[in-house]
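Only one chain is shown below, in structure tokens, and it's the form predicted on its own.
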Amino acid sequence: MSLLEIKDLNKCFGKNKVLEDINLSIGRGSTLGIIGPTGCGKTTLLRIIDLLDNPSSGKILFNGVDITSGKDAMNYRRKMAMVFQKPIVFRGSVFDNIHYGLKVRGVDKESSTDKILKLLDSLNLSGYEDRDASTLSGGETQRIAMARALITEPDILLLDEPTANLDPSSTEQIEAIIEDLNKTKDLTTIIATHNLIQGQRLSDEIALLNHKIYQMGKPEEIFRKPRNKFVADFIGMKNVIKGEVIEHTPENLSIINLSGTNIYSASSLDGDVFVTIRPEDITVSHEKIEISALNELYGTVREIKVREIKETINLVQIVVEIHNSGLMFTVYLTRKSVIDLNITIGTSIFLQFKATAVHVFKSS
């Protein structure tokens, strides 16, 4: 059984529908990243899960129990903790701020001192217990808010844009804390963020949200196989081209027409579609290659620029205009390949990619 289930949830503010037909299932100990642009409903969804706001319709199940009605809401809220994008601190010391959640549960300071000091140490805040909480930096305040949430040992931790207002160093510290929590605690975490890379790195699964969930799954699945145009655009997928399936071959391949240029795909879809081909799945050559089930296009290089893929890896991005169609294809190559092939702007080259590299989804 899932720890948390959301079924057919909708939220409207007047005539404005903020959340539409939300369905989620989150297992104990897993981390879900809710990713989407600003204003897509991420914070509203977290507030509803935390029982701060009510949905317009739909259900929230906690361990199979419907908690939507508000009955025993406080008991279930105590099983969850939320860290807001702009956390507040209470007057007083860091210790008093962290102890607050235990205080309202009737736990005195003396019996919780060791627990709080250990938590401060795990968050790289050892020695901060007597500091005035109002004097802390943004990154320190965020870690105090994390500590205030974690001290109550919640079953579910809700994080709303946990690093949106932080400098790179503080962001790295918060992300390291989240990663450590995922590894060492039986804690279910839901992170709402607009940062695609952060959500991908910290989450077991991600849900792409823009008022409704457009796709949910493992990060690698979504990045390789977007199911619709919104997801493809949001994750920055290159070579997203509209086409039409015009034929299916006896070899179970589809022939897709792209502005007068035909390519093969292993898809079985029909009608109007979008195709995507990852730039790293395309190879280039100066000579025509005859291989079955291999797409080959001929075009001219129109743009060359270095693209930083990771901190220590740079690839060269080239944009090729396909002859007789005007289609533009983006390809990633190593510097060595560009030099060895003597590729410059104006060079005409062949592009090759397998039918299985052509991912297809319906245009609707």
Second form
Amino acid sequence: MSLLEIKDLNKCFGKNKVLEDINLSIGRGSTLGIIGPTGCGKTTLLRIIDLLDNPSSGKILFNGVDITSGKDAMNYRRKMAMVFQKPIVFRGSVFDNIHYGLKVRGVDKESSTDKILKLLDSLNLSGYEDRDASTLSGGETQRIAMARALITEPDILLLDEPTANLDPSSTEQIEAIIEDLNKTKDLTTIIATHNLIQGQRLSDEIALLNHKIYQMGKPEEIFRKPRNKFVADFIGMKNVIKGEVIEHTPENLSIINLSGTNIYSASSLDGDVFVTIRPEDITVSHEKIEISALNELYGTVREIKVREIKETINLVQIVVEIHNSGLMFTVYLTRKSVIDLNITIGTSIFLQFKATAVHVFKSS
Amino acid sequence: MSEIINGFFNALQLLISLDPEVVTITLRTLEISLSSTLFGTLISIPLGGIIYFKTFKGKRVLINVIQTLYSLPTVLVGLLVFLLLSNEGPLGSLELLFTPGGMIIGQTILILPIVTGFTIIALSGVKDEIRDLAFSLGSSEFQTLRAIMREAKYALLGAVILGFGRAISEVGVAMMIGGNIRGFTRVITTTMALETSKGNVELSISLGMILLMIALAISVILNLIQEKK
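How about the form predicted in complex with its partner chain, since we already have the form predicted on its own?
In what comes next, the whole complex appears, and the chain from above leads the way.
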């Protein structure tokens, strides 16, 4: 059974629908990244999960128990802990701040001292216990916030853009803490972030949110197969093109018209669709060639740019304008291929890609 | 003019020599005003806390009413408490009219609006994030309210001192409920009113100076609090 389940959840502020039909389920010990642009409803969703806000409709189930009504909210909040986007502390020392969650649970200072000092040590904050919490930097405050949340050993840790206000080195420290936490077997983490790279690196599963969940799954699956245009655009997919399925062949292929250029795909969808072809799945040649790839387009190179990927492999990004339709295709080639094929701006070339390399999805 | 100057020097003499009457009146004044501030605080801060914390219909109106009552005329409170405590009144059997106890009740009522109102203002000054933070860390409503009050403690202290200032400087309640009985309910303000009308300005000036010193002390304390913040 999932530790946390969200069913058909909606939230409106006046006429403004902030969350729509949210359905999520998170297993114990896993990390879910909720990724979306600023203002997409991430914070609202986390606040609703932490019972700080009520949903307009829908259910939140904790260990199978419906906790939506807010009855017994305090006891369920005590099974969770949240780190907010804006670094904030209570008046008082770092120690007092971290002790707060224990204090409200009736644990006195003396019996929590060891635990707090140990936690501070593990977060590289040894010696901070007596410092006035309000004098700390943003990064330090956010690490204190992590400690304050973790000291109560929550079942669910909610992190709302924990690094959004931090400098790169503080961001790195917080990410390292989260990575360490991910190894903790029983801790379930939900991290909201607008940063796609951070979200996918820190999470077992990601949900792409923009008022509703556009896609949820393992990061690699979402990067391979975006299910709609929002996801494709958000993850920075190249070659996302609108088209229309005009025919299904007996070989289980479909022919899609892209502004006058027809291509084959292995999809079974109908009607208006979007297609995307990963730039590295496209090959180029000077001559028309007989290969297994069903799609062959002819165009002219309009742009050449060197892309540095992980500093080791130099890829060259070329943009090709397809004759007749004017569609622009982005293709990645190695530097060697570009030199061997003598590709320059204005060179006319053939592009080839397999029908299976064409990923097709509906517009929403 | 010479009368004023003579009055001033005689007043200084009364102060320096710790004139028994001046000391008695000052101590009685502090006793009554500090007591009413204590009771006023015990009622107003929780009351302000509840009003701030709870969402209910008419909250805005209630806060407006409280703010209007900041300038509640002292004689009106005096009249109200007089009617309550007089023999014919509902609390007549307590025999508190013309006693320090009655004065404390009157001054407590007088300062309730200002302390309650400034409690609400003090709590509103605390960021909403503190409330969310306390709740998210597992606080009950009461524990959250306490956390918010802790954040606002200096502003709350300011509200209390403001209440004390109003209690110690008022004359209407003290006169109408206390009756200005020498050695019993006579306080600084009522003595000054009486003695000045009798032409005995030395005592009035010395008591006036004491009131000013208390006001100065209040202002110093407030400034220290501000600096600490």
